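Only one chain is given next, in structure tokens, and it is the form predicted on its own.
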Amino acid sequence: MKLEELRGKLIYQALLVGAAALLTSALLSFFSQATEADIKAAEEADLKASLAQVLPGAYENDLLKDTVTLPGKEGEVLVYRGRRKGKVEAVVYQVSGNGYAGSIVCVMGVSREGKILGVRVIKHKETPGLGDKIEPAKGDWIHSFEGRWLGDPVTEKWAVKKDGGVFDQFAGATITPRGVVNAVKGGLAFFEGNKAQLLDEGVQP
């Protein structure tokens, strides 16, 4: 084979590989853009479903767009706000506590009066059959917070019964409910300490 013919074939093959790479890149970009909107919509739907579990009732605003970020003990806290007639009637945010196997992350809804509307555990690594009783599918324990506030029970009684509080613990798994109780109690303290900002009721000039 002559040198000129060999060079021609090599150039052709290089161009062919380059064209294939460009086509593949273009296709990946196209499908990524095409599915991005669907993925985002699915994520928003999941988030709304999670918020609805701890924020019963209907609100006139889009909770995902009505937010405020405030400093908390473990970093910034993103808060979703539900309004009726322009007035913030409830807020939702994440709290966390220490469980037996790691951090327990919860989402809690609080009314403008400071009462708990609902609490759900959204992430944990607790032992199946013991610590997982914090999940509503495994028991009613998580519902014991509903309607309570920092005055019900009094502050020193916001603990599991083993620690002198009013909340039940699980047989063989006291650390798990203790972590959740502490997280929820901290969440209520966060509400009380940031009520004006949470309820969008800043000092008027």
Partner chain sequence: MNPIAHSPHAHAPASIGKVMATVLLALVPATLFGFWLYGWPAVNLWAVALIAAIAGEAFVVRMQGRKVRTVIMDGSGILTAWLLALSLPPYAPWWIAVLGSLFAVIIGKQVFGGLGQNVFNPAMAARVMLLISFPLEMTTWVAPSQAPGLLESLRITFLSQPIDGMASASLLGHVKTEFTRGIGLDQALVGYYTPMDMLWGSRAGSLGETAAVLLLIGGLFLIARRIITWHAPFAMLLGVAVPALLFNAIDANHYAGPMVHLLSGGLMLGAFFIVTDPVTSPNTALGQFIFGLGCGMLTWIIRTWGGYPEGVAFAVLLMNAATPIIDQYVKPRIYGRDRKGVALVVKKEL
The other form holds:
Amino acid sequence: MKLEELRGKLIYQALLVGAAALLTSALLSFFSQATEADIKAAEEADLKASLAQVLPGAYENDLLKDTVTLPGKEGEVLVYRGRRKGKVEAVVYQVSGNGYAGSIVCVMGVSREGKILGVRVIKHKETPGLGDKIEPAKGDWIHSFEGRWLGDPVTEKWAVKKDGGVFDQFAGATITPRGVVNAVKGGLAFFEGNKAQLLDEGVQP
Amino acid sequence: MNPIAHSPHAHAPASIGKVMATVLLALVPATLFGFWLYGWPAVNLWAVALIAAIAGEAFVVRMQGRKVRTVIMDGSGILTAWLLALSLPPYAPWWIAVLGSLFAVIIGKQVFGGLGQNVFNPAMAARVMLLISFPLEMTTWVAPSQAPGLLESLRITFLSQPIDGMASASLLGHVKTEFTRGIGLDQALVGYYTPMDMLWGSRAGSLGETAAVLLLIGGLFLIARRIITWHAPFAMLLGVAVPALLFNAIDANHYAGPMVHLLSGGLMLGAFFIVTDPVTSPNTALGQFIFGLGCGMLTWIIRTWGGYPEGVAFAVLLMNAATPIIDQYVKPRIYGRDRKGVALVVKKEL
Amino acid sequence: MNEKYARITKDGLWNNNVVFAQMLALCPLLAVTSSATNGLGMGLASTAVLLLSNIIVSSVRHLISPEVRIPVYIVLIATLVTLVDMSLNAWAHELYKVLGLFIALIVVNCAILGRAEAFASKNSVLDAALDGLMMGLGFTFALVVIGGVREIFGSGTLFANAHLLLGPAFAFLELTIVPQYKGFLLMILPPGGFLVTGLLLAWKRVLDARRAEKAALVAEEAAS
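Please give the other form, namely the form predicted together with its partner chain, since only the form predicted on its own has been shown so far.
Full assembly next; the chain just shown is listed first.
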């Protein structure tokens, strides 16, 4: 057999590995291009769906295209803005607080009047069974923020009940809800502090 | 042939049953104190744990076709359940004790082949299992001084009746919670830490882990009876106290001092009754010292930087896993050979 | 000939099961089997990759020098997995969100390289395809059983979220075994995976031992 002889040769083996690598790379790059647009579209739809959770209602513009980046307490904050009749009606941005086991990252939607439209926790490492009641799937605690603003409750009451505030803590877990409440409170303060830029009304003609 | 040879005979060490009975005796003071401190619910929980362990062990030993009586009478299952009960919150519901005991004797011990074969301390394995599975039930502490009646205690243990206004925090948990509010140790400890109460154990905590002095007495009794040696317990206390002392000196407002650490959580119970378990700890004195030191330092590390306020159980399990390695490197010298096992050459004097 | 196919099928599904006999692929197994649905998804994706890789390896087996076979197989398998990953991401995004994390894990699934090495490189394309399919189904079976046990004990449900994986038509699979279940977190966490896998391994051994005993008895009777 000729093939058998060939297979033992070093040059054949080198060429074989090379050919395999070349073929698979070509296949991968072709496939990557073929799927790129679809993947991007799917991911954008995904992001939009998660933004819609904290930003109920319809907006005339594409949220993903109308963004502004502002300096926050912990680095830059990327803000998505939803408009109706050209006016910014609502904004969405990320805030984070310290939980029991590392930081808790939330995304919150705030209306033009400064009222909370919705809050969702998107990343946390809290104890399963204790602190994870901040997830909407495990409890409706996270909905207790909706409709609140910095005047309801008054600033001193923006805390869990154990610290003299109005928000419930969970049995066996105080640190987690405390972290979320602080994060949301900080987020509202960020809104008040940057209102002009956020609502795109900084420069009046 | 008659196996008994001529005298002189070496005195056989005590039987397993006898050793276990002595250890149980050493636990009695701390246990009785726990009963007195937390009342009837503690008694219920302890009884449920013991019954579940005996029944569960009898069942699986029967399945293996071994003699049930011998296994139960060696007392190791009872000791395991007893230690587990002492580490539970006193008002925990009955199924916590049942699940924990069954896990300890079946998964923790019998699956490996029974007494002497298990890699991990069964009581601590069960405690960790309960803690990660039921964090709420396992961290609901009560302050002492309430004394529910017998009937009410049955409702607490068996119907999981909520205990309004009685929930409290253990010292370690309380300190951890206060830190996140930006409150330093000097304030967090006010009203929570009084050395005398800590010493006697009159505080919120596990059923039988709070009475530091009584546990210490029990441990010293075991050392005096030569059931255990001082190496592992002493090393464990050292492993906690030294880093606590060091870091407390650096920043007293953020790191609790050695006394707080030594007297809180399950450290005393762990040092004298858990890390001295002959099955899951190294064989040599030096090995036991290293083992205890590792347990102590890991406990301190987990308490200080870990996700849970208490770390004794986790530390013990981690060091259990390291036991074979310690035994590998710290071997006793064989008589007539050097440390490497090479036969000694006797030099003849001329 | 039929006997051979029967043997390959039986080997893949039970006798030489990837998990219960070969003890391979334990890493993805422990990672995904927190529910039966996850197990099913991972199993089906692995089956697809296993089938394709067996076919490809078998069809090029004469070209490949034994000295360089491992790198060639690995490049092939990694490419296949990446293709599956990208196509799911693009065209089945909902499914990808459930499985996305685990697809990449298929690369480290040693069962695939194992079958390429042990079977596909020595057998005809048809045999290799059947072997890949059966090994994959056996793996899926193991994942679903382990995931199911963990899910029932851990959260009191079975096949929760199956509609995300298989489409709304399969919503009937979703069962609540224990209503108002508090949850037994240990089972969902990694230690539960070890415990359940160990207990099921013991269970398979008991079954096989019993069967062998019976077979021995029958043989004895026939001999006497």
